[in-house]
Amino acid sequence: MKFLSKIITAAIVFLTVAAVAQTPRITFKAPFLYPEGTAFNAQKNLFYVSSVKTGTIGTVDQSGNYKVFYQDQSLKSSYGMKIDTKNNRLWVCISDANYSDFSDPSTFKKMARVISLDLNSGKKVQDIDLSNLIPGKHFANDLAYDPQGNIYLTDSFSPVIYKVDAKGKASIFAESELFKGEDVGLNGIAFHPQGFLLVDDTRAGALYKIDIRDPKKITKVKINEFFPGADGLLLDDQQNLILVQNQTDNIFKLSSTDGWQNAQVTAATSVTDRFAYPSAVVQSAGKLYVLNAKLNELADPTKPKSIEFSLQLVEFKPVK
């Protein structure tokens, strides 16, 4: 009984340490919504998150209130999102890839749209449909935009990245072999200001470039590790990429030293900040934020789904 007590005892001892050495969160209680996507407003001081459950889009301020900020049953299931500050917009990605609650034959992996809500009423602007564009499944998961106002989205289960201009009007961007396999594919994306955009592969655990000016021009960075579960993407201030690992809930800080031809991994986050299935990485008044999805959860019909979810503080630790 003695030794027994002294391993219950190591145990709480452990279990404690570890509790603490987590970094702070925004805990919101949404009950079972699983946001993906999030994005900050900086003026009225609120996070964005979406709903792959429901497609609902809500707001989350700093002492983890949540409230709903756009609901539509049409919109099946909502993932990545940014803020385009200029024409004070909302932009959100559509689809009805897995886990929505109003799913149908007609959309379920066909649904491809775009939407903008105005981020004063919350009324939605613009209604974007993208699925007409190429044959084959669909699921239009992140987005990225640049100066001019154009918005670039990739397509999980479909080898293309797509763009919709300043006028509304949507295209094929970029196609290429690269982006070809099952399951999920090309997820997160990022406007980087030299003119490219760069894209992490999901299933490949890779990442890509591709010249805005040239987008046939698609190189594979070549760095010394891969990202097998590779989701959010963000440019920070220091033009370092954050990349969000769900697989093995891990974040990565990535830096070049050669626009992007190679890479290296420079810091990372700790296990024992214990992310819970991290989807998307925002910026909050200099700081990062990870939304912790738990899409694990609707994967496993034997985990409890849950009524609470978090965004959680980014602390890296250099990688020797």
The other form holds:
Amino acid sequence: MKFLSKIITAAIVFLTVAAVAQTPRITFKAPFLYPEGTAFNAQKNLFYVSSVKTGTIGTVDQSGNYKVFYQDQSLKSSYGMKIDTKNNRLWVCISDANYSDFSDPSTFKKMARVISLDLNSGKKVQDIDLSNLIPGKHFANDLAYDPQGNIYLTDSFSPVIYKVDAKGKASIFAESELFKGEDVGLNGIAFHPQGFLLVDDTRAGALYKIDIRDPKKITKVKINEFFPGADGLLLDDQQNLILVQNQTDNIFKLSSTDGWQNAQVTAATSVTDRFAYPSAVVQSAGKLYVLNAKLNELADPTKPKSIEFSLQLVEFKPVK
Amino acid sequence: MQFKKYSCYLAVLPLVFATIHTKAQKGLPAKEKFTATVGTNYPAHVDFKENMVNNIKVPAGFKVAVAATGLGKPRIMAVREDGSMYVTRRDVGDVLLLSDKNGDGRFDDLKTVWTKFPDVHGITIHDGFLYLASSKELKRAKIQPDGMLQDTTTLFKDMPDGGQHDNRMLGFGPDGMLYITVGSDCNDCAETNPENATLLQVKPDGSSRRIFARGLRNTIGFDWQPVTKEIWACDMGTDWRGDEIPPEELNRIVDGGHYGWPQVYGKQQVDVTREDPLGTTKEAFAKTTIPAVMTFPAHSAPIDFKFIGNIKGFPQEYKEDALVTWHGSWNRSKPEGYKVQRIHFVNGKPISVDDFFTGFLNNSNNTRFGRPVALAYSNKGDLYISDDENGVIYRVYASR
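To complete the pair, please output the form predicted in complex with the partner chain; the form predicted on its own was given just before.
Up next: the whole complex, starting with the chain shown before.
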């Protein structure tokens, strides 16, 4: 009887493990941090993560140890980030768009900045104001840069994409009726080496292509599927677009054979991977990691708040 | 000495105690003992692939196609004159507007028309307004020509809390009044809010709210029979009584009717596990309740219910019939539901039921790639079925 019960227990454990198997995670303890953006520094073998609650930027190592890297309450919230490996800088989008503990009427949905931090000294070396270029609400959400060192940033509350040139001068790069609407619109952004930007739109579930040389050339990429909740974007080594859909906890791989006039989903993650409101994706040693931001917990008052967050490995399954 | 001082209060206490407890007070304890074998069986989730539409079966003379994908958990739909469609998403708390701009039968444009509306579920278009309901709130907004909304107003925000059944559904009747289904907040309790487990009636401006029918545990979709104009709806029965009881019900909803829950189910069947109502017996009470007209396999979970009426292209013999979406069971050893069925009405009465849209459930490996939620149709003859398992909207149409 005792032996049989052991087998039954083992069988139950085995089945449970198999049923809940999800891709590996680097879990880190950072109570109530709610990180939204991430970047990976191959030299230091460190992930950087932001925070919508405090604006703090921290590092996470491969063993899941979190350390504060840059802290300043006046940041309110920090969002998308990218590493400029050439100049050893970390660029971070700064706004007071939703959940900051330090939110203030003078900055709420108004402030839009992009800062750069020196990766060695940890000091802030640039702080560029984007809030005066167009009237209205502002939310500096994500950024991408081109080989010339120009940075392109999305404003989720205004129908524009900003540009900050290598000298640090900010301007409006692209503007469109397509980008207009309520709440969060433009979100993730990626630079394609063939000379255009790919930008996603959270509320339209769509992807746009913008010509770098002529930013008036804006087209919607034709895709069969909708992506409401489209968030972080990344172009991988084969120029496939990795798209993170936060509301439905999915990550997609899209490819195009005609320069991104049309695109198809060629692979996707599974619902059983249990991503938890993924917001951003980075590449680390040839693997893709997604940040589980869990921002759904902040939108729902019935959900308990997390003390742990994770970076989770992406394993794609073909969709055909 | 102290006792004497306070003894006058002792007389008052029992009265106070009795008053506090009358509301939740039950009658005499149930006479019978009851045992049941209960279990759960959730068919496993399968991620959607486009070619799975080939696994869906619809009757001869109909075709099925995918109308939209990637929508997460789309719930209830409302189609506009121009064929564009609003969809509520309760979990995200938003309302989407889908359009088919190139007319190829697949939605190709998406706009988010309302955000930050937690728990939003029921939706209906009436008189140029879009009406929406969450568990507690009824709101409406003016629909602009492009489908975007303005002048949003909250008509009231004091419906009962969501609890177990938070799927409010809206529908305007031939009498011009707005009807709202409000489920129970529990499995089998005595509710403390009189509006739980009811069909409510209210004026289009949100005033004069009253209870139309009671004892409906979780009636979601409802509709008016095209010929008799009577209200019909399916109701979800109590859990944890076993695989086969209580059955799901099809009810004809009348003003002032009591449909039995929690003490009575099906065709005036008494739930032996419940205490008697105050001052009477379950059996006597059962005789005052309205029996189900038709019953279905327990735990199939009916969500939407719509009469076919004049959907363009549908066969003449379907004109009086209704469609019901069975979301699918989680607590039956042999899964049921996960399909849409057609209930055939003759002279205003339901007489038979047939499968209309099946294939989500794979019985051999106990998996599902969809759970149908709501029904909506365009004036072009497209019947839409939403699926909140994989975020797909299907289109069924008559084909020659």
